[in-house]
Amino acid sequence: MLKNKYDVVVVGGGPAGSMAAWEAAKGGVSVCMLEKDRDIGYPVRCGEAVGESGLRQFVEIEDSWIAEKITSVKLVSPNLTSVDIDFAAETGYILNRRIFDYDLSRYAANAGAEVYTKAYVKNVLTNNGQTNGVVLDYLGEEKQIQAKIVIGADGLTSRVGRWAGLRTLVRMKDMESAVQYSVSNVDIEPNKMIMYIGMNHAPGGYIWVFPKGKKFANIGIGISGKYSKHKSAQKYLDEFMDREYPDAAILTTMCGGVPCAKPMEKPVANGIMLVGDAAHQINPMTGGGIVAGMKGGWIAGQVAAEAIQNDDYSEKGLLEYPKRMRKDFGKNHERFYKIKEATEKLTSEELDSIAEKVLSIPHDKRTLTSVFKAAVFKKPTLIIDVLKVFAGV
């Protein structure tokens, strides 16, 4: 039954969401989390790649999520050469987001948060400058909860963020469109993951194309918001579509803003944090959001539960929260962005050179750091932002 006050009222129901909830839950405090939809998991909205290093540091792994275990890239440059590398170390995965965010949110449930979908918040309540709950609509009937903590975990345009009154726009430049088909009838190799670049692929983004099971796939765009006024995302895709895949199926569509920023530097306020799209922990070279949000909840729910046992629940007792981001993996994404930043530039001819000399390098001792390395030669600095993303620093 839905109480009228918690410590900590969690808005939204995805990755993010639900880690906030499950750490806020083991720390000892009363936990609800809000899902406006109907289903945890449903609908989809990402393009469902993840790291199997990333998600280990959470879970144990489910068979029942994987759709694809992916071992190696093709990276499609402008001319259509093609690089294959194949991982050294790491095991991407395609999941079954919808089995696995509700399975997320089993475990926050069985750690003692209660779980709500079909609860629409429509406003935070505030007093004194203090955020401290929400107002929502739960099954037709308007409801008020109070709480000493809300953490918004409302994605990219995150309501409760700027009811709150914290800045969560999004520069232009750094907002990627982007639109993804889910698809049948594809024939793609397994295990493989492809990627094309270039201003005539995607401009400012790249296509990707991630294999799910035989003949299924999800093929999307990321294209910079500065050229979306000029040509579509959907329109770059469909002539992608017909060119690569003109007998393939479309089952389902999904489309929206990808912010491709770096975190926000202070998603935290008096009494309210924000996590994962919405606090825009999203990683600005691959616009993928899940590990980062994952651990930005999972920072989250630990510094509320904290806050809550030393009743400071003040924008200076959570600034605990970005600080720890930026050291675990908020550094990183500043470095990314940077590289994203001068990757951007290259022409078509440079990629395409890029592609060239990756080619040169023997099929066995090509790795992403190698590729990257090449693509920032005109900026030598920048090797070295390279060099301490993959090795972790």
The other form holds:
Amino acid sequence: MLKNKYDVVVVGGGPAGSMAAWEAAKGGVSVCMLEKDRDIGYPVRCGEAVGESGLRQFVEIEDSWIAEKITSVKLVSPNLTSVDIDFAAETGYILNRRIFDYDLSRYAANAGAEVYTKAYVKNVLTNNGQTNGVVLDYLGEEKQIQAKIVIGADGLTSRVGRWAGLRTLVRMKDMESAVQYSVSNVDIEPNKMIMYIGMNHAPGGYIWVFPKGKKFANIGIGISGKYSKHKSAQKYLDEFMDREYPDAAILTTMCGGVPCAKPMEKPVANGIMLVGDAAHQINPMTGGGIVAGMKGGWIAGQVAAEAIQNDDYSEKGLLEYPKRMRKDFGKNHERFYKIKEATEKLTSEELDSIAEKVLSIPHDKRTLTSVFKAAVFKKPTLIIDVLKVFAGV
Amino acid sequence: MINIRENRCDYCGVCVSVCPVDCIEVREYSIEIDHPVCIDCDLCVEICPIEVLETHAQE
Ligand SMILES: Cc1cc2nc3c(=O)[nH]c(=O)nc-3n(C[C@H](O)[C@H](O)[C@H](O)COP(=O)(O)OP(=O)(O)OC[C@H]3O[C@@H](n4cnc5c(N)ncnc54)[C@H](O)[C@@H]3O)c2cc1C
Ligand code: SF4
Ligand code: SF4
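Can you now output the form predicted in complex with its partner chain? The one shown was the form predicted alone.
Full assembly next; the chain just shown is listed first.
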């Protein structure tokens, strides 16, 4: 039964929330995870693509999570020049997040975390500038829960952080407006993901075709909020579907947003930590946030348990979390953000000629690095931007 | 004033994430705008991927 006091309350039952709850529970403190929806893992607002090595850091990969193994990518430029690139070392997966997210919450529960669904958090409790609990509607009744630490894992809306006084707002240009269809009756190559880039396809983003078994795929689009005013993401996607997959049956339509911003520098304050999308823990170039969010939750859960053992849940005590995060890959995301800004300046013509150039490289020698080299060859100023990134200017 | 064509809404929350005054509330199957707080900046209208929100001229 839901109690009115826990050491740690996690708001949101996505991958970041489950990892945080799991790690905190393993650390021996009392944990409760609150999810507003009826189900953990549903609705799925995600392309579900993930790298094998990323996942393996945290869990043994279960067969039931995998809808498709990915071994190569086809990049399609604005004038439809397409380039196939085999993955060298890395294997990718298209997950069944409905099952995957559910299992992660089970791991958290089996380690001792309490999990509640239909539990909508509508505010935080504070005392002298210290967040110390949440207010929620649970099964139609308003309740208050006291907590030493609240972990906001509430996804892109990140209101828990806002209520606690953190700046979580994302600028329009960094927010991807996204729609995805689950489609059947499409002829697509197995084991290959396709990405369409360029202003005509998806300004400030890309269109993805991720196979999920026979004649089935996730087909979606993200466009930058900078461009979504005049034409919606769905309009771009519908034009694409009419052109490329006119016979597709759309079985599900869902939409969402991807905060492709720089990671938050200080996702903590007194008694509060933010993880996952809520802390903008996303690779800003690809929009991939599953592994990044899991890492955020994983570290935050450990730090939360340590903070409670040490009886210090002040901001100072919790700063250990962003510190470990930065050590891990926070810096990478800042770099990716700068590269994103540099590559955004490439025109459609430049993208087409880069694709042509990469096509002249024999298939077995093509790697993502060779694409990058071709890009630099076509636009030498890009190398300056990239050098700046690595020099940290 | 922002008009919500709610039967189109997917309750995804992207509008919430860009609202500068935090006046939109999205739950599992509901969306509400606190109109007196809204500053009519239209960012929610611009970001909604499936055109649920529209600007309504004030009478
Ligand atoms: C269209 C689209 C495609 C994507 N494709 C990919 C991809 O292919 N690969 C990839 O790695 N990433 C992808 N992403 C990003 C990825 O989905 C997210 O980064 C990831 O889900 C973040 O996990 P999270 O746990 O932080 O948040 P979420 O998974 O969003 O979980 C947040 C949870 O909090 C709950 N919640 C919110 N508010 C409250 C509240 N007030 N009270 C209680 N519960 C609350 C929500 O219901 C939700 O279950 C995509 C995103 C979108 C929108
Ligand atoms: S962005 Fe659009 S679809 Fe998503 S919750 Fe807001 S109004 Fe609904
Ligand atoms: S118009 Fe601006 S202030 Fe009003 S609900 Fe939309 S985003 Fe918020």
